[in-house]
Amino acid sequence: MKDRYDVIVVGAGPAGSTAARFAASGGASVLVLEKDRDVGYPVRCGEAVSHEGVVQFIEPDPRWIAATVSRFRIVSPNGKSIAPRLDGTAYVLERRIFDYELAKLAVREGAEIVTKAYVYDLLRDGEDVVGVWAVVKDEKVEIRSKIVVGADGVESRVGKWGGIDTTTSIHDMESCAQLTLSGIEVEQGILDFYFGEHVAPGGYVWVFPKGKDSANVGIGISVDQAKEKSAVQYLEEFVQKKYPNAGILTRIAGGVPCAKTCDKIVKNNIVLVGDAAHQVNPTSGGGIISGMIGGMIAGQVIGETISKSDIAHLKEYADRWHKRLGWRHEVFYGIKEAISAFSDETLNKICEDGLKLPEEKRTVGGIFRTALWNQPSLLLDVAKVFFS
């Protein structure tokens, strides 16, 4: 490790590694600092991604694909279900292996990665940020750089140190928990989503298969709802009822920012990507692919910025992000707000109405349009998302 780079990326998750990869391929010298001792650990998500999303960045590999799925099923509060078609294929990942491979791609482009490297502040020269302070191998070090990328997760400290408001309002923060279960019967090739006031008020429970007898079973509810009863309690009750004899292999819990993208994702020479920039899909809570897209755009702009020797060019990142995905996330935020307010009666009716649709119209877009029929102001926005 040197003491000076063009770019320092704080965090080696999918967004951080992808930002590092594209910045390095653009000619920048890049250092990635990861606070944990292993890239990809601990895993903090449901691990589901679309084939179309993945192949933008890496060829699918059975080593990091735990399951391939082509359908998803919505289970309403009364127990009825509908299984609309997925437009394509999705995967449930083995994130520990997947994240390793993303990091390797960054290294192949010339980026350096150091684990067990804890960044505790920005390095300043007067008002200017000129790098980071970090603890590496139990030693405090200063590492200089022209640009610092915050890929350090929810409510990014890098962003806050750099003067960017990364706070998520309680209303937009989802309280999430997940168990990886083994020794259970789980249908292959399908992702299950359970809705209802007694299951996951204002959110949903997911069951994502990971082999013939294993699955990620998780929950996401608003922090407002979790004040009355925690996400962990709801999840444990669901598992006890549906999978009473399951073996529990892992437990995770945390917050997911189901909000619009941060008002600022660039300030001076500070850039935010992934969860740090609130690049999570507000409706689904999924952030792997959208974070990687954010990382790719940021990395490309960073490479151009270093080549031009013009820090002001970094502002292009925010514009490109909004044009690519940011505007869609604003629409998804409106959809989330509408769906989270649905009563059990409304959810039951949506499922029943969906079952009346002809088979060829039982698609993701078709179900959303049915769900939002009583929210006509959002229908045009939904159409824009699914048909543009």
The other form holds:
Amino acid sequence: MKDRYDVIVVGAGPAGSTAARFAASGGASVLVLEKDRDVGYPVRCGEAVSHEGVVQFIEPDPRWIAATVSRFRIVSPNGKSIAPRLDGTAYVLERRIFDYELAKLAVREGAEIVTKAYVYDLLRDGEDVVGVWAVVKDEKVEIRSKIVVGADGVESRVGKWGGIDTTTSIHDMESCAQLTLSGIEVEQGILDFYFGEHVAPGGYVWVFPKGKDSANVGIGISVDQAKEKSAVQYLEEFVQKKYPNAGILTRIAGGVPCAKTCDKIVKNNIVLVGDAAHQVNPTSGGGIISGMIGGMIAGQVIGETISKSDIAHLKEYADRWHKRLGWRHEVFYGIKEAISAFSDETLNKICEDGLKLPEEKRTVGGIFRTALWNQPSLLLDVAKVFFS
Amino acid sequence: MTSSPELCSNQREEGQVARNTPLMIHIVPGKCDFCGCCVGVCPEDAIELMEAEIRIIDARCTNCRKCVWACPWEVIEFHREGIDQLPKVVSLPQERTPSF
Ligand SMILES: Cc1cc2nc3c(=O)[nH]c(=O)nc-3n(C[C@H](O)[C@H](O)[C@H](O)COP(=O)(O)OP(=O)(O)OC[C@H]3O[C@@H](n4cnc5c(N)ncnc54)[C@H](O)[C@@H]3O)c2cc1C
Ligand code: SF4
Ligand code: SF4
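Right, the form predicted alone is done; let's see the coordinates for the form predicted together with the partner chain.
Below is the whole assembly, all chains and molecules, this chain first.
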């Protein structure tokens, strides 16, 4: 590790590694600092991504694909379910391997990565941010850089230190818990989503297959809608009912900022990507691919900025993000707000009306068009929501 | 060790709460999963979260309780009477080891 780089990336999740990869390939010298001892671990994620999303960045590899799926099923509060087709294929990943591969791609382009390196503040020269303070191998060190990228996930603080308010409101924060279960009966080709006030207020329970007999069974609930109980209590009740004898291989907590993109994702020489920038799809809570898209755009703009020696060029990143995905996330945010306001009766009705459709019309769009005829503005985008 | 009649953990009881003294937000030792959900909702940047250590920064905390409600794991508690007698720094007895 040197004491000076063009760019320091805080956090080696999918967004940070991708930003590092593209900044390095654009000619910048890049250091990635990760507080955990291990890239990609612990895995706080349901691990579902679309094929189209992944292939933009990396060739699908069976080493990090636990299951391939082609349908998803919505289970309504009264237990009736409907399983529309997906437009394409989706995967359930092994993120501990996937995140490693993304980090390796960054290293291959020339980025350096250091784990067990906790960034605790920005380094300043007067008002200017000139790098970061970090604890590396139990020692406090200052490392200088022209640009600091906050890729520090849901717990992001880099933006706050740099004067960008990245606090997630309790309305938008999904409080999550997940168990990876084994020894259970689980259909491999399908992603399950359970909805309902008593199942997961303001969110859903997911069951994503992870190979024979195994699945990620998780929950996200809206912090301000869930009244008395915590996410882990809701989840344990669900699992107790559905999979009482399962083996529990992993047990994790997590949070997902299901919000619109932060108002600012660039300020002077500070850049935010991924969860830190609230680049999660607000309807589905999926943030792997969208965070990588954010990271890629940021990395490209950083490469250009360094070769032009013009920090003002960083603003391009915000513009390109909004053109590529930011505007869609605003639409998805509206859809999330509408869905989370549905009562259990409405959810049941959507499912029942959908089941009346002939099989070939049971696409996501078909179902919602039939059921929500009185809210036509929402219908068409719903089909794209879960896997964009 | 943490049960107390004043404990209002995870309840949406809003209202005025005195600021800062004594600290009313308490992290139950040994329970945290270090997931960061609480840090994401803290409006005061009053939570320090490392690989296996979490700490409330007393001087910044306003006792707003958003972290209490957000925590998926029921790790953070609110004590109306303050918690000066309870430990504030919590680390794991040993570091996580990767499982592969
Ligand atoms: C329970 C759960 C289920 C999910 N399911 C899905 C899903 O099925 N599909 C999907 O697409 N998305 C899912 N998501 C969302 C997805 O996990 C995130 O959007 C994605 O991981 C964001 O990537 P990131 O790189 O922005 O952040 P992260 O992956 O969170 O990486 C941030 C990194 O920064 C490090 N860091 C933080 N602070 C510091 C610091 N001060 N110094 C050094 N390093 C630091 C962290 O240790 C971490 O490694 C889920 C999330 C949760 C919680
Ligand atoms: S009570 Fe409020 S200010 Fe204090 S740590 Fe929790 S969220 Fe932050
Ligand atoms: S939300 Fe709860 S489990 Fe997660 S880091 Fe905060 S205190 Fe720990």
